[in-house]
Amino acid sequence: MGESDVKVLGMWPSPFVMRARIALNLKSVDYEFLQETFGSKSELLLQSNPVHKKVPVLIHGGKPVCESLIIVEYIDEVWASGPSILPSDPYDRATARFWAAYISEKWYPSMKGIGFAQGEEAKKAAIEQVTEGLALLEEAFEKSSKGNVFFGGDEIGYLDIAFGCFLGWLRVNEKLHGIKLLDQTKTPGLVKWADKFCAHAAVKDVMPETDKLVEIAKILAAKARAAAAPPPSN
């Protein structure tokens, strides 16, 4: 079964959607990139992914794959002759998955709530969350990296691609809102790795441009204010 059968569903700014692309990057396997327009869902993307019905998906072999973490391990399993995405050790392989885990189900939603916070305070306390939870972040850099530049060691790994997705995004609520949130005095190693993320042969070509993204984040909040506006009065 040859690369030339690898596609993957998605749409640029979505950082799920980055983590296959940066996985298969650093595999050094070629696929073909099938973009999802806004708004619509394509008769592939629901064939290949009936029970969400979201990107990515990854086809291979006209198998599809769903779900971003699920993809990054099947990744790894398939193409084990590239670099380990995941670590060898069990406990730090069960420290990453806990990791990305929370990332996912915590952190992302604490920070994409700053955006959408009414209020001055509610706005505040979501910063205070995601700022809580870069602390918390930058001990477990500490003790992942073992002192080297990525959270997988000297290579990008699981746990790189699990949070470095979200860079783009940060820096968009950065930008939108006149915060810093990764912080030099606060997280330094933090700073410092994702700078090397970004800069990545496998990264920097799929980290979409922070003045684009807010472009995306300003219709995405219009669409959001529609939808939650009440119907006009007769």
Ligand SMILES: N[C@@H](CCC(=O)N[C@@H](CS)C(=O)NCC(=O)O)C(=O)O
The other form holds:
Amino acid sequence: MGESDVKVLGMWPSPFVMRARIALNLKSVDYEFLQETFGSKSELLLQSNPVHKKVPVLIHGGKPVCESLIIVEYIDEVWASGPSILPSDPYDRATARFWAAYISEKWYPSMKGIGFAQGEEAKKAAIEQVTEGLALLEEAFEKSSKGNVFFGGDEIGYLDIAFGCFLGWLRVNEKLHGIKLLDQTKTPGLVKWADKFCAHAAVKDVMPETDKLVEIAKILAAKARAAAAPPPSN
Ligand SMILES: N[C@@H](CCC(=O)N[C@@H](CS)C(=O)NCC(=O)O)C(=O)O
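Output the form predicted in complex with the ligand next; the form predicted on its own has already been displayed.
So here's everything in the complex, that chain up top.
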């Protein structure tokens, strides 16, 4: 089964899709990037991920693998001769999976919540929640990196990918709401890590420019407003 059998169903602004693409880049695996059209779902996506109907889907040798973190683990196992993504030590591996789940299930939804907060008080509370999460992640970074540049040590690993994929959207929030989430005094480790992560060869071509993401954020916000608006009276 050759590398040309590798396809990623996705959309360029999606942080979850980025996880799969960064993992493939780290392993130097060539892949075809099949982009979904915004607002509709292709037949291939519906067939490949009938349960969640979400991107990313990795299609390897005609077989679909769904859910971004599962895809990253699959890539690590299949292309085992490339640089390791998951830590080799079982405890470090468990810890990386714990934080990856926290980021995906708690921290990222709370960051998304900043944009949806109704009123200044709610927005302030959402920002506080995100900032508290970042303080926890700064601590996790200190422990996990053991003085190196990345969570995974001197190379990008599982947790770097799981968290780093959200940096573009973090910057969108900073820009749209005039706030500083990654801060030199409160999260100095993460500030340095974020720069190194985004500049990495496996990341820099898949991490979208903040301004392009801002445009997408505005379109999504307009759609959400339209969906919430009452129907016209006639
Ligand atoms: N838990 C999933 C989340 C994937 C996800 O939310 N993908 C979004 C794009 S960022 C999607 O496909 N949304 C389409 C939809 O919800 O219908 C993963 O980690 O892969």
